[in-house]
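Only one chain is shown below, in structure tokens, and it's the form predicted on its own.
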Amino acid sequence: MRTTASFIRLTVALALLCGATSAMKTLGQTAESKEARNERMRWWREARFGMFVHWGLYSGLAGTWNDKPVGTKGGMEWIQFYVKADTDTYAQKAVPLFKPAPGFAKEWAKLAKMAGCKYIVLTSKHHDGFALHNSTVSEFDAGSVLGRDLLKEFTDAARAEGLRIGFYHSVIDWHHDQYEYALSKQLCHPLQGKPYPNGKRDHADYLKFLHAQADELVSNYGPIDILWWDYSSQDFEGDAAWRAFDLMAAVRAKQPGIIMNNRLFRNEAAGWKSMGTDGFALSIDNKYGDFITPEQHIPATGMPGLDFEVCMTLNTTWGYSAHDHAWKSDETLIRNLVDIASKGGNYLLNIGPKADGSVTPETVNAFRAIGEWMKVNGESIYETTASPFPYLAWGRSTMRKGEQGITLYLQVFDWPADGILKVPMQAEIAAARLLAAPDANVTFETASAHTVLRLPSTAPDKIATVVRLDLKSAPEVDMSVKPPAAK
């Protein structure tokens, strides 16, 4: 009788497990109404600007291995892969260097707020497998190693500044002893091509771990707004690699309003056409994710009708490197923000803090410059939609539709020497002014298919001066104005 009872209990448990899995799959793939999706995505679409933070054990190594620079450019969060170190050797060198100072997250949050960011996404775990939270399913995490839950410190600090919160979580894991890296020829691993050090592995066991850690992220820190998965390959993705639909469904069950990217997959329907960082497609089936993630590339013509977020570095590395000094100029960073917003996308700009959580003076200066521009011109970025123009030779444009009518913003990069700005549209303009110089005289008239604005002879802002036009009706855009053909 004991054997029979045990068998019955086992049968019932398996049935419940299978039913739960089936229900989660159904939840993950159930079509969401357009209205519900728009409401869920609304804050993210209005935000336009966020901060990315790559921080972990690699930050203490700072791009250096055995007292030598690993490189002067490129992502040093991948240093373990570059030097082909096994996880024990890597941890032995990196763990003693990772010493987060008290209050590190408060400084990040203040910096993000000062720059005008509306959300902040932190690496909860990168490819090296070291998690920043207090994980009950791991001993390679901040709770076990440092006696601290760094994600709790981060979420508390971000919320105190009114920022939305996201976690970047790597589905790749160079530490876990059951992660079967040989199943993919495209996903990098420090021991790629070598036998598993511990013999045969069971990837299903790793997936239990992956799902358990993801559950901790969405269960222990209050409302989480974004889960930024990273990443899949064409030969290893989706359900086969990560039980992706179960994973997404389980996350949504705990956080119904959460927004997730498309990197649990690497197929064309999910918004991918190749393995390159510029290998994004111009379409996505949203069952695979809420937004497309161009990396270090701004789509030339945008992605009409799609949600996308361009993630970029301040120099060339995501994780901190003491050897990378290729910092982008203030002009480049601000114009990137404008360009991305003009195409209807979000800009996720990365910082790579040092091991103690502090950031470089170059990082502070860059975010301060963006913040100063946003204080004056932020209304031309937040809550706007893509430019109605196919091309503007002198700059970019965004638009806002509201109860008071239509507002068109012209971000002028190349100020006309004669003060005459030609806009390829016909429109009834109620008012025109410069955001950086509200009292400056701006006049307008319609000439043929163009509207002519007469501006001051000197640009108030040499990086991007914004002209605000309040329109009585939608502009009639001259769609024949195209960018010059590439040479």
Ligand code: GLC
Contents of the next structure:
Amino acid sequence: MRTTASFIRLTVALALLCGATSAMKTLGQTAESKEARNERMRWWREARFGMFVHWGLYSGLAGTWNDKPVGTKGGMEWIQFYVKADTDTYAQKAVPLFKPAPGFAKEWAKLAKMAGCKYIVLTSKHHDGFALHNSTVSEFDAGSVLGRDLLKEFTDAARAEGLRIGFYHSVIDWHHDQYEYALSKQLCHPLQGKPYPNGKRDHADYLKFLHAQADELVSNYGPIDILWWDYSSQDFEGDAAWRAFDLMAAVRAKQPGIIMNNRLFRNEAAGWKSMGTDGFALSIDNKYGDFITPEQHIPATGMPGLDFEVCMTLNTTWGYSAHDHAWKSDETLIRNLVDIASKGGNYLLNIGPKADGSVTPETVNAFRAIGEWMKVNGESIYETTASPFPYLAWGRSTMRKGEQGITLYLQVFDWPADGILKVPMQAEIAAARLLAAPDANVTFETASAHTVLRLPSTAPDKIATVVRLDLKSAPEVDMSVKPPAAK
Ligand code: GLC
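Go ahead and give the structure of the form predicted in complex with this ligand, now that the form predicted on its own is out.
The complete assembly is shown below, putting the previous chain first.
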């Protein structure tokens, strides 16, 4: 009897389980619950700051072709396209120049750590098609050319500094002989407009290669936290271009916790409005990816409730160029970080190392300056949420809701000459202090609709001084204080 009863229980349980499994299958990408997604995204949302690394064959060319600068502005990781070189000509020139020093990634990881980055995303393959790992499905890779697995060296170095790890992987490929570049008018290719050099191509073959190489990335390097796909066009995207949903599902099957961006697609539901680098939309259906990727632009009004990451360069190129000297100031870099955090997003700040892996003094100085600021003021960035204010004339704000109550951070860019800072809110303040000068006297009073803070007459930090306010209850923000209308 006992056997029969447990047999029936088992059969019923199995039937229920099968039902559940097929329901999950039908739901496909959307099967993840909101809670599970929040849990998966948690570290990324708390991190707020990561380092991007563009490094590959182009780094050795350094923006120079046939002894001439290709330009002083713009992404020199695109040099093959700019000079319209076929892959053999490009490789002939670039491969001998690409000489990664032993331990090349240790400096990046240390720099990232020093600056307060929580994660680091490296180009495993850029558009030129050269893979930095030891790939069994390619001969255009570091394994074949240098006898090294540069991704292994990179992941070891990043983990040693406690950083989360991401791979940027280009789905565009200017090397592969089956990549059918004629299928898209919008995606650039050095041979665009020219016939395929060796007759017919079969894009399906390229896709087999792309999927196999992506599988190597998520199989051979331990836990990978981010896959940063790049990129698609309105006329070539998603399933038709990359078998995107299969690709994402296969990656997720190997790395259930991984976070992926939205660049396998280029449609409005996926968070894209147009082809411009500022062409992001203000919403995303997460079946297309976990986060929106504004490039070189900070969304003016933020993206309430959305996961987004603004990627930006230190000068104007992603890959190293010896000719680009348009370095952003420390003030711009730090205020960008603050601005993005105040809008609820992440900042992915790029370095373009040279062919040996070393970085320019400007790069070191910039990351050092951010690190110094973060050491004092990092608590106003990490684990915070977006500003509750529609607009603050003198700076930005972030907020943290903890068990002890609400903490409001005010990052003051323009220090008031009379030391009087007007905050458009009413709030019960328990304590107020400056992170950069904890002993400085800060007093507060609620005057009519607004709170008034009396600060020291000079700013302890000229770039952004942070006022920390511990509140007894949620602030009542004056929502009528809006940004001035754009001219
Ligand atoms: C673009 C560029 C590329 C760069 C990337 C970073 O897609 O093609 O060179 O890697 O943006 O966001």
